[in-house]
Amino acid sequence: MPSKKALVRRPSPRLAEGLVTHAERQKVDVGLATEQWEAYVEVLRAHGWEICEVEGADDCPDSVFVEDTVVLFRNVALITRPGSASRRPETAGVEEAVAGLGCSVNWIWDPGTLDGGDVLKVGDTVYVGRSGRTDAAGVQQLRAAFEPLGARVVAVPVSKVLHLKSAVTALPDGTVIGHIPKMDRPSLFPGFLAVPEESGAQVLLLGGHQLLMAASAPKTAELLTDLGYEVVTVDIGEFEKLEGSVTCLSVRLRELYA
């Protein structure tokens, strides 16, 4: 049976530090956020994610957003080499987690740089944001490293938001939702949908129909519900502050065998 796991990585003490590019920079409660975390935890297992927390990297602010650190294609784990210098520690305790679950580990090399939210996957098509995080080094080594698998890569320009998924992500079917005032080029994804909200560009896929969105896009909630999925909402309002969403708290693998 293919797998239903989900790595995961508490807020550090430090979260408050953590970086703004394309947002304004605004009081995070640590407290607050570390409840809200283990709220959106708490969501993932009820749902049946088996719950894999990575070892903690208090020093490092931006750790909780563990999907930057690693992307998965098969069973092959390809960790980053995050575009922001300071990230970089933060792979090491990520790298231990994926191999320790029999994923066959890769890297991004100098001078090539990724951030795993630059990476949507949809099928066997893999989307690459080239982004402020993600160089066109990075982008041709997870060619190198996916294709040979089967993916099929496509590179996508994103300079309006931080991350290629903080403007698009995918429906069950493969429908590639986003909203369209934060993208550069639309038209790349063939049957695209637009959603009225940012942050309701950004799902999380459960399982079956069920998707996972953040409490603040009730319009898009209410049109995915309309077309017949489940809708599961949490409050991630303390990591919107620091431009998180519900994609980037967590690193779902997907398609480990046992």
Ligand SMILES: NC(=O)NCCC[C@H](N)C(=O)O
Given for the second form:
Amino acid sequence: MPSKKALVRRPSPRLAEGLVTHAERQKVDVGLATEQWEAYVEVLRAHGWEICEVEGADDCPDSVFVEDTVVLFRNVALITRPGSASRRPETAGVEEAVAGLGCSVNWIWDPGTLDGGDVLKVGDTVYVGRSGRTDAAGVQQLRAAFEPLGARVVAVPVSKVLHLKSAVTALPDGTVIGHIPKMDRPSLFPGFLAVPEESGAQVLLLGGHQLLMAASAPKTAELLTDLGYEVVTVDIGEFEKLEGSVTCLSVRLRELYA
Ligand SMILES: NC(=O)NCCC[C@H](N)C(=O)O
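Show the same protein again, this time as the form predicted together with this ligand rather than the form predicted alone.
Then the entire complex follows, led off by the chain already shown.
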């Protein structure tokens, strides 16, 4: 049986000090953020995901954005080397967690950098953003890790947002969705659908035709509902202030055979 596990990591008490790159810094309420995170985790659990909580990293303000620390392809967990040095201490706990779940572990090495938020899988195609956080060596190392496993790796320039998945994700049928004003090259994606809101570009696949989206993108939720999807929304406003989204708060492990 394929797995349905989701890695998450509780917000650090220092969350409000998290990095902000493309947005104006706003005050973050850590108590409210923790409530929003708990509600997010509850949605995953309610949709059949077994929650695997990585031990908290209280000294790392951005550690809740667990997606950036590891990329899964089949049963291989590629531990990243985040582009921001302040986030590198986050990976040790994640490595321990995925090894404990039975993943084969591989690593992005110095001098390469790669953030998991730059990696979008659509079937066996792996799009990787060449962004402010992921460099050319990181892209090369990702290719070397996943192409032998059958991945087709496509590099995508990203200059207007933090990560590739800040502007582009994919629906269950493989249609890539994105917010064009935030994309460098929409033409790189076949079967592309434009969405009207920036945070509408981020959908997390809950399974079947169910999608998790941020409450901040009601027009896109309406568009996707009209296409026959069941959309569940969560308020993740405190994380959005730090350029986070629904995708970056978890890592789903779907190809572990226990
Ligand atoms: N994958 C993601 O979208 N990660 C969001 C990371 C936000 C965090 N404040 C950062 O700048 O690294």
